[in-house]
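One chain comes next, on its own, written out as structure tokens in the form predicted on its own.
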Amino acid sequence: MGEYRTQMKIIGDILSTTRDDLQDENGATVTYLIRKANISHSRISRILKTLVSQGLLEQADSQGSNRYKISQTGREFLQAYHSFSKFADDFGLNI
């Protein structure tokens, strides 16, 4: 059975995917992010809405579907998240 992922870990995975995994400069589709994050459509929809409203992701309409790209603020957040996550791991804590 897989390891339980916190909301923070899922957000980190989504931001990392939109930063690292895209060959398409138009951004990631919801379907692509669902597959990469391995979560339901309704859950990822709520998370994406929050990330866009917080300025961590940019939403664009491309060929009739929403696509998502990481923003500069999202890059800064992701860097801080990785730093803190490593720090917490050094103390045996899960975030």
Given for the second form:
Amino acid sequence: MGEYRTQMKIIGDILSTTRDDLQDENGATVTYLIRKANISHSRISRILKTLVSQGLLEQADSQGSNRYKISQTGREFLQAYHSFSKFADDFGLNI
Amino acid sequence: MLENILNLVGFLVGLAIGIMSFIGFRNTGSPTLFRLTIAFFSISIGFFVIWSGYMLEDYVIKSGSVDRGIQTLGIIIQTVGYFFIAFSHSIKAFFPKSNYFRSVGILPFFLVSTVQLEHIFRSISFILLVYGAIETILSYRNNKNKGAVSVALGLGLLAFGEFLGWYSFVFPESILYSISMTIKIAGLVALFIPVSKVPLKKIKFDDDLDKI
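Show the form predicted in complex with the partner chain, please, the one above being the form predicted on its own.
Next comes the full complex, this chain leading.
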């Protein structure tokens, strides 16, 4: 049985992929992020829309498809996420 | 005097962990960190209320014994904090589901004195803390995170401190209460050890992130 992931963990996984594991310098496609984050298309579409509106991801139109790259705010958020994820881990909890 | 100092230390340590949790909540919007914020602010306020009771007694009232009502109020506020720590570990069936039992469930609290209330809340605190300690040590089995050992030890010491605090009723005016307080502070310090390792320097606030 797969491990349960919170919404926050999924967001962390998406941002980590767009920071550390890009296909190329143009950014990651939705299909690539679906495979890496292991969630459905409808769910990732909602999350990506929120992340772009919050300025954590930058959206670019490249070769006829939307591509996503992490922004500076996204990097800062991801750093805070990793720090406080460890903090919650210490309490035996997931953020 | 010793009780004054220990309660003040408890207030400060609880406040420090609460502030750290709040910074985490502000930066990530995580509900778990929000629950921890409420938990540690409650624990901190509880220590503060008890400390205020001792200060009032020492410098204003001077009756020779601390007001049990204030002491009980502080313990109830701390119990709320311990509840939120346990609640974060997914206690789903803490309250009865029936509306009837919910409505009459609070009735016994109006029928008992503050001394009995203190007994009741100390025992609730003990159960919640033991539950939290067990859940935390179980999480260590999964992630081998050393910080979890420190937190489990902290919660365990807080539980033992609550137990001794309750047992001190058998031997009032003995050193047992001071030992109980010292153990509780040691528990809070053990909780603070992993918290102190969070690197705050590189983290900055951003209001827009609350909406995620």
